[in-house]
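Given as structure tokens, the chain that follows is alone and in the form predicted alone.
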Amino acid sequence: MSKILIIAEHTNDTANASTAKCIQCATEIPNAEIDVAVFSDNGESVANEIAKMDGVTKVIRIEHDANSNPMAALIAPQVISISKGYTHIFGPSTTFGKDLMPRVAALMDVNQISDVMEILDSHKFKQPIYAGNAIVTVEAPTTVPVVATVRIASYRAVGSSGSAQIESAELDIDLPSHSRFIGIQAATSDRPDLQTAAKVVSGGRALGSEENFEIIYDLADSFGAGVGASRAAVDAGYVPNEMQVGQTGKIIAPDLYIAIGISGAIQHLTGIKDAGTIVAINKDAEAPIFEVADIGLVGDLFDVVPELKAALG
């Protein structure tokens, strides 16, 4: 039997969708027993939510004042303290997971497997390399725990008809003092989260300015979509870097992705290859984005986007 520990990503009030996708990945491992650890200062609501997710055997609440603002440097040693007996430790391949899981692997003195996109066997996985241009099969040793991040764009969230037990764990460890939470600066938005949105509209360098990017926001708001951007648009200062989609940004898998004024460099395509339907709007008929788009429209975005928004009502 494989005993799997998943590290939950959450906001202290609700679980991030990446947690349910990690669980889906874990359910594909034969004979899996899946526990989910919630590190928080008060994780009752999150634990109750995760306990209802299909496939979960047990939810472990680890509560400490230091977990009120999750920091990888403080959570990693707590993960180690409850890791005994687990054959696999999974976290999401999000900003949270990419910060935490390498620390866990280092403390356990094992190699991390990144971006698991398919389970072949309990210790055999597929993962993308070279910006997603190639897929490799890797096999981990069975003598040490598998520490891995899950490519959440490759999985759908599990359902919520489960009834896992919830238990609390008391940790008697000294947490490191070299890192401490000072504050957080983050953009706030009423729009859907980019990594979990079912519909995403992204703009590229062709917008020309931060002011012109407003037409992307207006279009997205007209039908409740999240908003992304190409690296070129971010580098040009049109939008903040948390909106970047692609190899060095966020890898997403919405049902609908609309790329406006984006040429389609391979680094950007890496971030959207799992999208359900890709729509491209670009005045360059030879733009690479049209090679992957399901629907393509050659035209000036400043003419097309207002017409599209009007058509949507």
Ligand SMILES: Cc1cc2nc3c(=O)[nH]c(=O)nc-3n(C[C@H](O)[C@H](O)[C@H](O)COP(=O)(O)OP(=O)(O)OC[C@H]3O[C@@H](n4cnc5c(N)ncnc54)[C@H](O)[C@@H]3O)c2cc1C
Contents of the next structure:
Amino acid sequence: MSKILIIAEHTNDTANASTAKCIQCATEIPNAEIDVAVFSDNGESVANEIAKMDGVTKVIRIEHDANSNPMAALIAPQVISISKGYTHIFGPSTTFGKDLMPRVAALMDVNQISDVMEILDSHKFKQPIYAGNAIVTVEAPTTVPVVATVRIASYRAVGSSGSAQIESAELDIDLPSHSRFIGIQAATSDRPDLQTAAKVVSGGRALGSEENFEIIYDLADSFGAGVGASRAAVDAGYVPNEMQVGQTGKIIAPDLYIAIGISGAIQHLTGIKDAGTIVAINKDAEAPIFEVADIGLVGDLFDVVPELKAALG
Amino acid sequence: MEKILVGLKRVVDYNVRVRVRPDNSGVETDGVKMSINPFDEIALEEALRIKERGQAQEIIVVSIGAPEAQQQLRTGLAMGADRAILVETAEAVSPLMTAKLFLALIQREKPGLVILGKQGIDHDNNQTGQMLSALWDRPQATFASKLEINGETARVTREVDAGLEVNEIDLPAVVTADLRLNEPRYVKLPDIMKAKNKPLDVITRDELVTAATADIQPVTYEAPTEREKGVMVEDVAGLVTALKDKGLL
Ligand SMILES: Cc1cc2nc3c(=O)[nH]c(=O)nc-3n(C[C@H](O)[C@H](O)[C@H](O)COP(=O)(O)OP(=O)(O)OC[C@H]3O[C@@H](n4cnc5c(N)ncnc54)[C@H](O)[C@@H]3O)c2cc1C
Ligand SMILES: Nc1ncnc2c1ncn2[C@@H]1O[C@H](COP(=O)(O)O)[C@@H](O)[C@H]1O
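Switch from the form predicted alone to the form predicted together with this ligand and give that structure.
To see the whole picture, the full complex is given below, headed by that same chain.
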């Protein structure tokens, strides 16, 4: 039997969608018992929410003032303190999980698998490498725990008709004082979250300025879509970094993705491979984005986008 | 601080479209252009700027891998690093082993800061910096887009999913570079000539770490499933119809 520990990602109030997707991944391991750890300063509502998620046996609450804003150097030793007996420790392949899980693995003296996209058996997995241009099947040693991050775009979220027990774990370790959280600058918006939105509209370098990017927001708002961008648009300062889609940004899997004024570099395409339908709007008929697009339209975005908005609105 | 250690990994150049070998044994690397991992160029650029501000004396670039990685180290020296170390090894090295080798070098060199890339664009692991700081028992600041050294501490802005996070960490520490930390300089011809005379030490893996790690083994490689060829529409009306046909509007 496999005993799996999942490290929950949450906002202290609610679980991040990545948590329910990690659980889905874990349920695909045969014969698995799944526990979820919630590290927070007050995790009651998050623990209650996760206890309802299908497939969870037990939720473990670990409370500490230092957990109000997760820092890998502080969470990792806490994970170790409750890790005994688990055959697998999973976290999401978000910036939270990517920061934390390798630190956990190293403290356990094991290697880590990044971006699990398919479970073949308890110790055999598929993962993308080279910006998704190759998929490798890997086998982890059975003599040590498997530590992995889960590529959340590959999994749907589990349902919430469960009723797991909730337990509190006491911490009797000293946490390091060498790393301090100062603050976070997060854009607040009413738009659907890029990582979970069913529809996403993205703009690229072709937008030319922060002001011009408004037409992308307008179009997205006209049908309730999230908004993303290429690296070039972020580098040029048209939009903030958290909107970057791609190999080094967010990997997303919306039902509909509309790429506007984006050429389709491999690093960008990595981020949208799992989208249901890809639409490309580009004035260059030779742009590589058209090779992956399900629906392509050659035209000047400054004509097409307002027209499309009018047609939708 | 006296020294900064920077990792330079030799990887397939980011412009190359990587292909899986027909026998599924790996990806095609024969005759393919190799370069410094783009994130590592950014890491080195940052170290050079810290030195140019008078906050560090010596920049040491390190590569772990085949003898050919000397090319990337020479490029690093031409960019401005003072000294290079190649840890030569014929086999593939896991991130955990890489971290152990870096730790052994840290114990020799005692740097005040280690800057690595946030991820190698070959295996997209995104692990080594985090593992190294865990083994070293020091702070980590991953995905850095801004780095300020203030004496014994550093203030790091990190690109996280929610936005920009600011951490303060005590030094020594490990920082991993994200794309927007800086724009690396171009190497000039005279610098390439000068770099030929800079020290490049070659040591073997076994001189640093002898024990093995329980490694994750690749079984087989495959190409990703291709998306089916799509349709081109003439105008916005055609686009709206196509979307409606797919039930997306
Ligand atoms: C290590 C590394 C990691 C990277 N990670 C990422 C990543 O995560 N995400 C990412 O996106 N990129 C990433 N990149 C960058 C990537 O290689 C490309 O440079 C980038 O995606 C290009 O952005 P773009 O398509 O907006 O710009 P461009 O390539 O400049 O394309 C602009 C497009 O707009 C079209 N256009 C221009 N004007 C108009 C108009 N008026 N109407 C319609 N179309 C128009 C042009 O025909 C062109 O196709 C990475 C690069 C490296 C080296
Ligand atoms: N073989 C290597 N030689 C030098 N640096 C490396 C090596 N492997 C990893 N690194 C460093 O660790 C970073 C992250 O790599 P990875 O964990 O493999 O994604 C890289 O950007 C390098 O800075």
